[in-house]
Every structure is written in structure tokens, then in C-alpha cells.
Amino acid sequence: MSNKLAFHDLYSDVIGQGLCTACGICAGVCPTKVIDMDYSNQEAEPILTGKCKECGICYKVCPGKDIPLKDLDLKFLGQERDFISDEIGIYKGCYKGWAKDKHIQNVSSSGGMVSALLIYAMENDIIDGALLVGWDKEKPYRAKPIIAKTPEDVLNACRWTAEAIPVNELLHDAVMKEKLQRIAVVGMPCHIHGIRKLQASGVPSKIAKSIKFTIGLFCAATYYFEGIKHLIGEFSDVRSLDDIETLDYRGGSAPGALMVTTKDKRIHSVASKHDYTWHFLGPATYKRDRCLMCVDFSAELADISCGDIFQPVIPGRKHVVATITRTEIGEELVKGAAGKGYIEYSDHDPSMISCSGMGWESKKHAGMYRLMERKRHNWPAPDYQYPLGQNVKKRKLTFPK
């Protein structure tokens, strides 16, 4: 028998036991190609295609079960932080800010700033293209992975979505296929979970070499699309999601709505963002389980972590964007997008990212608790390295109007 790891191994451990996050990343990183996401349950997982070479590349850039956090905000941030107090992970700079073009304002979800600084690096030789969500032109209704190399690109992808997207998948694509050199992934947490265990292991070295920087999103959870599914059909007249042409989850005014226009041109509301993320998919009910079992909520290791801002910190200007910059790089993506006029931003107050809502409460009190709850029953659940422990942090929480 064997003793190397391969998708077996992966699937006993990780995916079997309900710890597989759907990043894609044992798709983007297999060297054979024999890992496919499979959609034919709803909701992406990882698939054996072919015969696997038990290289163990898959198991050991996996975030699913393991996330050394420790080493890894070491080897990345230079240093290690208290993990229990923590708020919002190490950090360079805390900032506010927008994209300074309107259009690119006004087809973003919440001030364009991400947009801004992948155009800006597009436009500026620094990066060759970019991993991110768009959407599926064969179903509208839901997202997929994309593969941006131009501004175009970058403003037609999919604002915001409520789905688990592999976006890591397209490593392997974009680098061996495309030929791109230099390249940019956004995504949630987990997406830079496995990025930077990809990036800390050097294998494959093309494809972790061609990493040149990672945008990590503000994430409370992602959700099951059955919930989506219940949303429109119960909350709008859409009787079908044959019937849709469009589908977007921030339209109108911000924060937003999940509208839908279907095939006979006529829009539909099915719910304002606050409704549908607070009042249905929020307390749980179609959260993907193991979201519950996440602490990461503000992207704690990429360059750069964007995010909503809920309060009212510009008098007039409703969509401004948290902005951390963690590593060097970050803090020069920002200041040059700034200094050529892609960006405005300015300091922001650290301690309002975890006063704003339940996203960071979500993760960082509810789901730290849980996950404790699971190691001591000896439950499947991910190891982050730091010791867990549970404090009550002395605030005011707010919530978003």
C-alpha cells in the first residue's frame, strides 16, 4: 500500500467529513488535471476524473481541514498575534475609501475599490489578469469562476454573490493555459487560506510564483443556492429559474436588493440585501455548515481585505469600503491606485469593523465558540493552529438600517 496522500485521503478527511469549503484549489493546483468542481448536487465539490498520481499536492495545499494560521502569519505577515482578542488580524494600515470613477462606483457593490485597484494593476504592468467571480452564461442565476484580463473584464464580473465559488480552480488555466505570468485572485477567506498554503509549499512552483497579490472579502458565510432558490420562489412571482435573463444580488441602492429580471424583460425585487441576508440566509438557516465552523472574517492573510462599511462614516456617501492592507505590497497597490487617481481613501478606525453587524460577531465570538463546542465533542472540524478561547468584547454593536 502507499503511504503518499492522494484524492482519496482528500476525500476521507476533508470532504467526506463535511470540512471541504468548495475553494477549488485541489482543482487549480492538480498537475494531471483529474480534479474537476462537479455541480451536479447543487453545490460544487470536488471530483476524481481520471487515475491520481498520489502527489499530494491536493491534500497539502487543502484549507479545508487544516489552516495554520500561525506560520502562516508568520511566514506572510512576519508575526504572530493574539488570536483570541484579535479583531480584525495583523495589519499595515485600516482605511476608508471608493473608487474615484463613477462608472466603476456605480456597477460595484459598495464603492468599487477592489474594482479600482485590479484596474489599476491591469493598467499599470503589475498584473497580468486576475481570478474572480462572473457569472454562468448557460445558467444566469448562478456564478462561476472567471478569468479576467482586462478592465472590461474586471467591471462586468458579479458585484457580489451569496454562493460558494471554487475560484481557486482556474489557477491551472490561467497559468498553463493562458500563459499569465502575473495574476491577482480575490475571494473569501478560504480562498486565501488555500492560496497562501499553495504559496508557503511552492508547489506547483509555476503556479504559486505567478501569485503576485490576493484580495481577500469581508465574509459573515456563504450560503447554499437551495436558499437562493427559496428566496426567489417564495419572496417574487418568478415561477422559474429557466425564466431568468439576469440575476443580481446588489441592485438598486445601497446596500442593495437581490432583483432578477427575467426572460419577458420585467424586474423583479425579490428582497432588499438587509431582508434577505439578516431576516432569512443569516441566522443559519441555508449558512453552508462548514461556514459556522469559519473564525476568519475580515481575510486575515491577503495583501489586501475589503469590506462593506454598515455606518455612516462620510456624511452623503453611503458606499465606502473598509480597506486593510497587510503586507507591503497591499500598502503599495493603495497608495500607487491612489497616487494615479484610481482611489480616494483615508484613515479609518479599526475597532468599527467588528461594531458593524453580525458578520464579524458571526465568526469571530459565535463561530470561535463553535468551533471549540466541536473539539471537545471530537467532531469533524478545521484546526487554526492558535489556541481557541472566548472572550465578550466591551463594545456597542450596530446594525445596518
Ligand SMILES: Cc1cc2nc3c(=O)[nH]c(=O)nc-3n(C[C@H](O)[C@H](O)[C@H](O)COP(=O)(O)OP(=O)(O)OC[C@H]3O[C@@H](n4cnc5c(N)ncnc54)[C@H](O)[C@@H]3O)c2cc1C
The other form holds:
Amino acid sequence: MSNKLAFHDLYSDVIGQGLCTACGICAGVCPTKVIDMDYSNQEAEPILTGKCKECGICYKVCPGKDIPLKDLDLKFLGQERDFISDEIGIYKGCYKGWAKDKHIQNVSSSGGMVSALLIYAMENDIIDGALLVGWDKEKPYRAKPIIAKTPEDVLNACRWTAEAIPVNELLHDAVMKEKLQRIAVVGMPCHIHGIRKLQASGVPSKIAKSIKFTIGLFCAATYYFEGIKHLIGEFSDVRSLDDIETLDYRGGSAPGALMVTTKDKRIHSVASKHDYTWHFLGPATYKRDRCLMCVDFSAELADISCGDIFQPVIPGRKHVVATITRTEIGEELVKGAAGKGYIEYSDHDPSMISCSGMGWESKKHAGMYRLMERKRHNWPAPDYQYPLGQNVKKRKLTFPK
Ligand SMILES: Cc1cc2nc3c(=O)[nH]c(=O)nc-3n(C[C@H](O)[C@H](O)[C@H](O)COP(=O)(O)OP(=O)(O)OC[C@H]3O[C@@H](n4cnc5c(N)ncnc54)[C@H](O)[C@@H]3O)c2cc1C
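Okay, that one was the form predicted alone. Can I see the form predicted together with this ligand too?
Now the full complex is given, and it begins with the chain already shown.
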């Protein structure tokens, strides 16, 4: 690839083609910090704010158009796979688990595995910090990327938002400004694709070397904020977003509901998670365009991947996290955290993952079909390097109640 590629190439090949995932990595790796994530049109979008030096780094690490899964599988997970019939990618262990600490369980989305692993890594000198999602203090109904440096920061993070958050945009600040040398990144599959491309390219080297591990979240889709605004406007009596003090997508008992607290301290339960994702945001459809072409459900390149389990796998317990380890460090973290009492876990049947909600279907069948159609017509589409094809299987689907 020519080192003359510039931001305008990224714009014409990715952003302007509807292929940007809004992961933020272009902004996070720009050595001169002239790429910013802009929200002036409501949804996060990379823009150029100064003179581009045409180093080509943003283009090279961008996961919008080119995701060389085959190369990345080989490099980071040690083998290629049968892309079509493999349901959850290459893995070492498949577990179900939760944070042992009750407070972590209560403030987490589906059992606190992610938060507990991060806190274990911080308290045991494995990482200096983590890139996560937090709440915007000025607009408390919107989430934004944060650098967490303490267990308190992890617990104050936003446990769940349906929005696409450009977590990777903080790479530069975390490493170059805050001088963190060992960081974890928690993100959706597209964030992890960007991070793996960064690690594979090795440039910028200080940032690439700082990644200690990644935790990927299973992902059916992320949604335009417009959908969330519409949902609140139509299904609650909250009159203005400016009246909102806090917003919680997973409030109440698992799997939770979209709950809004207004400044007058009233709590508004807008819709259950099942209703707002599967009956409103998804079908309406507020899914981001690029998500419709994504074929990675279970964050197949992460060191550890975590997702909800909607089947009743442990009698009496609702908060259980499907936890897939894919690398040595992933496996060490889970075992280490369990050994020191941060988490509890046991084996999980991997074939249950594709039956838990409609996330797997969205990516592995619907997304795959859309991708094949787009490629057939030569429309802008991401390239995952493996041959495409669908995996239709009989499943006993379980939805969140
Ligand atoms: C938009 C979205 C869609 C999902 N879709 C599915 C699905 O279809 N099926 C499924 O099984 N699981 C899905 N998950 C994953 C699942 O809901 C839980 O996040 C996962 O089980 C981890 O739970 P936990 O209790 O261990 O996480 P916690 O300990 O609560 O930690 C969660 C971490 O997630 C991060 N986070 C929250 N929202 C975002 C976001 N939008 N982008 C990046 N990071 C974020 C926060 O930084 C937080 O630290 C989805 C998650 C999200 C955010």
C-alpha cells in the first residue's frame, strides 16, 4: 500500500461509501492528531481538522472496508478456519460466568464479567488503564469513550449503550498524553478488528505495543442515536432530552429495560431490552448501515469475547455472561481472575451461543446475505478475505424475557 494515502482517500473509499464503523481508530492513530470524531450531525463521524501529512496510517488500520480476517486469524489465533461453518470463530475455552462481587454484578449489564476482569487486571498490575465507554457529563443521555485508570472508573463506566461509540479514538491520548504503557480495549467486533489491524501493522509502534489485551462484546448491531431519541420521544412522557439526568439501557432486573431518570427525579421505564432492540430499533430500522454488512457476531478476534446468555443455564441466576477465550492471555486472565476470587465460571456449551437471541442470525445469516448481494452488484461492501456463504442451522432460539 502506498504511504501516500491520505485522509481524503479514507473519506472517498470508506466514510463516503457508508463503510465507516465509527470505531474511531483513524483519530486514535493519527500522529499529528488532525482527525477528530465529530458529532455535529448527531452520529459520530471522522473529520479532518488540520493538514493531513499523508502517512497512510489511518487508512491502513481502518476496519471499515478491509478486514483481513484470514491473516488476522492466523497471526493472532494461530490458525485459519472454515469461515462459513464455524459459528463463533477460533477459541480456546467457552465458559459461562459472572463477577463474584455483588456490587459489580449490580452495576454491570449481564453479570459483570468484563468489569471484573478489568478490575482484576488493574489491581494485579497487568494493565495501567482501559478504553471504555462512559457518560457525557454535558449530555447525560449520550455515551462517549473514556480512559479508565482505576477500578472506580470501571464501575462508573456506562454498562451498555446501543450507540456506536468511537472507543478507539482515545488510543493516542491514553498512550501519548496519559503515558499508559499497557492498556486493555473493550469494544464491539469492529473496534477489535481495528485494534488487530493496528497490532498487525505495528504502526504507530508505541500505540500498537501498548495493547495488552482486548475484550470484545457480542454484537447484533449498534444503532443510530436518532432511534433512541425516537424511542424515548414516542414511548415515554419525557418531553425533552435536556430534561434527562441519567439514562440506563439495562435498568431493573436482567436483561433490563431502558430507564430514564429526569431532573425532577421521576423514573420513566421506556421499554424492555427485548422490546426496544428486537421490536423497535432493529426492525424500524435504526441499525447503522455498516452493521448491516458485518458478519462478526461474537467478536471473533478478541482475546476474550463476552455476551449475554438468554437461556436459563443456572437455576435461579439471570446474570450470566458467555465468555469465550481465544488466546493465551485471554485464558490466563480468566483463570487468574477466578483464582483470585474476582469471577466464578464453568464450562458453557458453545452451540448455545448462536441460539441466544437474534444476534448471531443478524450477522451470520442476514448480514452475510446482504454482503453477498452487495458484492454481487459491486456496491460498496467490506471485504473479510474469506469466501462468503451462509450457515443456516436448526436452533432452539431463546429471547430475553
Ligand atoms: C450495543 C450492544 C449490542 C450487544 N448485542 C449483543 C447480542 O446481540 N447478543 C449478546 O449475547 N450480547 C450482546 N452484547 C453484549 C452484552 O450485552 C454484554 O455487554 C456482555 O455480556 C458483557 O456483559 P458484562 O456484564 O460482563 O459487562 P460489564 O461488566 O457491564 O461491562 C460492559 C462494558 O461494555 C462497554 N460498552 C457498553 N456499551 C458499549 C458500546 N456501545 N460500545 C463499546 N463498548 C461498550 C462498557 O465500556 C463497559 O465497560 C451487546 C452489547 C452491546 C453494547
